[in-house]
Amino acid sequence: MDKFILKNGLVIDPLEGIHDKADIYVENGKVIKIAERITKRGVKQIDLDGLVVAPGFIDIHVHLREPGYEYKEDIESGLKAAIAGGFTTICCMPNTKPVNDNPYITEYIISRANKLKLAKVYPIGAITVRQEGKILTPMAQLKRAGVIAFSDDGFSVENSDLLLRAFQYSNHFNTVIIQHPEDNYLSNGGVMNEGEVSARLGMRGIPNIAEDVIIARDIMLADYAGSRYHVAHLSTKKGLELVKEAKKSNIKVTCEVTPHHLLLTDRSIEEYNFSTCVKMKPPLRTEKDRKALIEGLKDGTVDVIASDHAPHHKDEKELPFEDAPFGIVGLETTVSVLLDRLVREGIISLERLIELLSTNPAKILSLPGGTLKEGSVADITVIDPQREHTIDPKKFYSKGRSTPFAGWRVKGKVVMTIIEGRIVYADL
């Protein structure tokens, strides 16, 4: 369809205000109007009464696999996964193989989504060559390659000295840097967070300190920088305090959460039986973390939610704890555990997740998208806020099966997708 008519659904637009039940005009792949009442004779209308219609979800923290590890995860199934989750454009990390550290490899990734027409995407650059810490990969490259930003993610560069000339480049490009932060003397090989329960299993544990330090170092080099800097999958009380402190002090930090840590601990380790669904890095931390996480999405300090997406094939996944590799899926579980947890427990407002799934990073990595605004792209996610089902592995379009969230019985689905005026996932 090059036009039709989105009637009736409560549309919430945090960028322009708006929160009313209202029709909304599509037409070649744009919103041209959005009004109480739409009547275009010919036009076909779809009726969502009782739904939710929202700017499109973007997820700037997607590891789509491709080129390298196919057997994680393909662009294809990575992107039929977005789609089912309500995700119209994600932003994929470099750690494929070869690594994202040079623009043939950026252009591979752009060409193969473009022929899919799925979910858009956006790839991320490494910041060194083979994400190694030691050589910085040619920037002015990749950024005209269609790179949007830049991160060994997976790995800090823990080169002071590197890292700097990294913000200072950045700077000629627009762009941002982001940073896995951990320093990885200090995390020494660890599979849980260290603490009470690491200490009762025997585990080796990653403390919060290899996190913190990492967060800490790079606020000051941005600083001294002028440079712009997000903190990718912040997990700890002390690393919030940080980027809070930064925020006030006019530091260009901004920062994420993902889901599994808003919602669960490491005391999941004894819960989940040692399941390696519960394997993350960074791991689950404690109760205060994960409370000081949900007081930073109230408090405006958090601004994003991010998936994570990390897909492993089962056969790694089913390796013992201490073996198995780091990472969960999360596309097409994300958006239903939050409404379930997070909207309908009253926790925070269905606006405030729209903005942190949309506005916010649209806004961060300067992306299309992130409103419904009239002559904007017609990206757009409905969702079913009193829609019940039960999440199940074995449904997922993700080659991915490994998610905590695998049984949860959760009110709140995604719909329906539409990516510039194509309704590419409907589930009415």
Second form
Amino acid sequence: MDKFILKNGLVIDPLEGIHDKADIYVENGKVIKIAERITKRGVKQIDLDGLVVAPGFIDIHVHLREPGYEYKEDIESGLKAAIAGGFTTICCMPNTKPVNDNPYITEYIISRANKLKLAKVYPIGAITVRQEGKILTPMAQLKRAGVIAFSDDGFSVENSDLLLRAFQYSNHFNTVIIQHPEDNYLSNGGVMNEGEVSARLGMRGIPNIAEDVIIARDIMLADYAGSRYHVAHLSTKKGLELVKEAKKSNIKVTCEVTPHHLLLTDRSIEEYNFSTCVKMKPPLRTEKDRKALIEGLKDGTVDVIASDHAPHHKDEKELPFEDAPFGIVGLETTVSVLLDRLVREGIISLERLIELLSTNPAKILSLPGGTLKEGSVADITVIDPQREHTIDPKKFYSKGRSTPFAGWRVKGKVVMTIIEGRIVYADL
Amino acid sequence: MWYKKDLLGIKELSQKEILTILDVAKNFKEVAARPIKKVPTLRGKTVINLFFEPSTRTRISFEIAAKRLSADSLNFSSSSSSLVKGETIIDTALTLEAMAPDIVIVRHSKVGIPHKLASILKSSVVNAGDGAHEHPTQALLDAFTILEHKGKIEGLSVAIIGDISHSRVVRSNIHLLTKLGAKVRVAGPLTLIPPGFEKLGVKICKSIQSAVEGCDVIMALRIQKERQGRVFIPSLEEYYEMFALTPQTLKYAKEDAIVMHPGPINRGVEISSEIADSPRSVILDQVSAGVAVRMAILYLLANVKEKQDG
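Having seen the form predicted alone, the form predicted in complex with its partner chain:
Now the full complex is given, and it begins with the chain already shown.
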């Protein structure tokens, strides 16, 4: 089916300022026309009355685990999860085995993904060889192979001089440096947020300052180098304030937050009876931090919501809380929980959510998509804001099943995912 | 009357439940004084000591408690492995449960394991220490000992001195003592008092002198020697100088203040021999109380009443 008309949907494209009931004509992988009423003889029509049609969602923080950790996730299971969750494009972190620090790994990931014809994949390359924080990767070669940004993922680059060089070098390509902000000396050994709850539970805490000092330093380095800096999964009030201030000073900084940091706090560890589905990095913070992140969504400081989809094997996540690996899955829950807990509850508008999930990620990483403008790529996500369902990890396509959202009754669901004019997922 | 299937922590207990345990323990205390130290109360019941962390005294105390109640008690020790290989803790627990024990006593070096097992097992679970989280039977035996010597807990001032961060004893004791109306102060190297600890309802003191001043009860915690020389304590000598219970530091406490320690003690580290061996030391009374308190807990859990609906 290389051409079809999406009929009667509520089309929302924040970039183009569209918020109307309209028809969309798709042909040869492109959005050809958006109008109040489109009819074409012999062209299939798909009725989307009562549904919302948005530019395809983009998750810029995903762990696909392949190559090397296929027992946790592989490219195929991860991309099936992505399309079921409404994501037409994802960016995968370089912490594979081997690390994505050379063009061969980048090419491997891209060619695997291309063959699958599921969600589109733009890998994020490592900043340093083997993510060891010692030697810069061949960034130009990685860029040529298809890397879209650079990050050492879970390993913050500790050496300030090296990070400065990375910023300077990234200017050749106008590429973003993404940092997981964590001072490993300050967080060493911590398994949850440091505060009242960790004090009571007797578990080693990861203080907010472990995150804040790196954000502060990195903003200064990025400013000094005139480079673009993106803060991954920001979780603290102070971190957000630092980003807000930097933006006011026209420093090229952007940030993302995750659904779990927006919806949960460190109290969950007791509420979930020490389940490892609430163990991730950064840890779930306090209500004060959570509220600040919500404020950041409203006032525009937060640019992107990303899932930090980090699948692990069931046996690993069944270890004692203190021993289990950090990370939970998110591709198949993000849109539903955000529709239910943010949009339905009136915290942010649907437009704003689409901006956070599509417009802004496309803009920050210069990715195709993020808009339904005539002539643009036909990456489209259709959601049913009224569809009620219960989140059931047993139905996930991802191999990872650990999520704090399991069992949540939510209203709002992805019902169709279209990539380059192909309907890759439908649950109408 | 007792309605809880498990004893996981003091935090979940009401004041009434704590007093029930202490009352029942009082009745069992005299069993130790009999020539034949056995009552038939738990005949036919099976108690498993499931210890994933080395422990001699707590395990033996539970074992004696079970035996004096005529329960069949057996030990299962296993080193806890943090690696994913072989049997998980859950596998182990389910295997044991297949043999239909009535009560499983669990100690583990990691927080939350007894809680996890309690949610899976039909047997009652007793937390005999989980990581640095809780050690409820220790707090109960400490309270029992304080009551024996002071006749009350309400209104007392209790100082707890030592490595606060890594102690499960301190957390259970704080929950218990504050629920029964005592005032608790803690002191120790500030590197070993986690941020936010004051939210537990205790006063944090910078010196042992200010902590013990006017106190009725002083509890020293064991200092793990391996903490020395890392980021927490520069040296054990310095620790002794700053925080050990000695005749000099105890001058500031009430004259009749008692000295407690969960054991095993490190003479010359957190407590001087003069104090450990002095009449004000009630450390061995704590050990005796441990058996009575654990008998009480086993007895209550073996006779759990189903709570009536409505």
